[in-house]
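In structure tokens, one chain follows: the form predicted alone.
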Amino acid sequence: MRKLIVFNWKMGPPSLAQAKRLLTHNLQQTIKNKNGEIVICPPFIYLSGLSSVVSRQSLVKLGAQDVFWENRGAYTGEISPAMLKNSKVDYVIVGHSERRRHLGETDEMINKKVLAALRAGFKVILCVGEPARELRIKNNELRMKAAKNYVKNQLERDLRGIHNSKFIIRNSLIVAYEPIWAIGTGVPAEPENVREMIQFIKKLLITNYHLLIPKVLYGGSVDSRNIADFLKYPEIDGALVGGASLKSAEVRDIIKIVSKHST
């Protein structure tokens, strides 16, 4: 099974030419190691200008790291479905911790977000996970109990109608695990805790919402040191790499890595 890679650029870099240049880059390994499928997330402002480079290329997608709920208004610093759609994306993630804790996003949000990227067609990646008061848990199986159920709560916010849509989410919906505590920190989770927390999301995405295979995929401190020991396990889809992707040896070696672990 191809483990999926997405790339999150997050704010930078700071220029167009080296954002060209990080692309290219990641081109160039991706031919050499053809197992495996590459998103790259880009600030806003670099879609239109990467989305020519993406085109020649068919293993490596172009995603964005936001989008609005509608297509046109009065809705002052919005990115819309319909101008991605015409930037070439293909991917979208939604309801990042950053955004929830920085910019006030809320669950309404995300699920109008979420709802509204797969009506245009998006695959949407939709980022979930626990905060750091779970970690303070000692016990590791109630602290493992007490992250379920704050990501049961968050998904069944963020998904509330997507059963009941008339739209096709069979292959489009993506799910990434990114425990808060480990965004940034350079101390990812314990695989075998992310193992059982991906295995218990897939349950419910084909109990809940009919997802025959569900895609999750980890996020949350990811770098070449450390990806093999996720995606080791084939239960664990691939991942959501954030500070790693803007170093191009990190790019390389991460490529390398998931090649080795794709079917």
Second form
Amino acid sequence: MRKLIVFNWKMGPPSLAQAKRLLTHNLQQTIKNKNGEIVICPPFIYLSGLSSVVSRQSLVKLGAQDVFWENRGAYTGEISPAMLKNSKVDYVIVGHSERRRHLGETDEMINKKVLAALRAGFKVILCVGEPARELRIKNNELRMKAAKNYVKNQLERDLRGIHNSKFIIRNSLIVAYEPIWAIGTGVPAEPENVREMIQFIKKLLITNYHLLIPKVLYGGSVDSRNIADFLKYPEIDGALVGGASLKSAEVRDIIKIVSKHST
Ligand code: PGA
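Alternate state requested, the form predicted in complex with 2-phosphoglycolic acid (shown: the form predicted alone):
Let us now look at the entire complex, which starts with that chain.
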């Protein structure tokens, strides 16, 4: 199976010229390694500048780091699904924990974004994951139980009403399991625990949300040294990479490894 790797550039790099250089470098690596699916999520301001570079190649897709739920209206600072469609964006990240934490995004807002983005025809990457509170439970079985419970409740709120959307639309949903304590800390979750959580999420997506073949990624301190530990499991469909995605050497190595784990 082809693995999906999403590079989330967060708030970097500081200029469009640097963003173009970084993307061009990624493209070169991808051309050499045709397996796997690569998505680059730059800040909004670079999307139109990068779309011309991406459209010359079909191997890399563009993603946005967020989207608003309305297509028009007085919403200062927001970016609509229609605007993203016109910038050749195929993927949209929704509900990243940094937006939940620093910008006060609620599950209700995230739910509206998920539904609007799916309706607009995007592949939606919904981020879920438990906070550090769960990590303090020392017993692994009990910790996993608490984490699963947290993620199940989060999915219930974020995916409210998704059953009513058309089958094809529902199946454009991708979930990224990102335990908050693993993001940007350099300490990823245990691959075996991630596998177990992803199996759990997939079962929920099939039985409760009627998805056919759900895709679930792992995110949280993924880099070239540890990505193979996750991709080796067939249940883990790929990774959401943050910090490492701004380092060219890391990107090159990650794409090489992804290629090896994709068939
Ligand atoms: P990280 O970020 O790879 O820097 O931990 C992951 C993410 O924010 O999705």
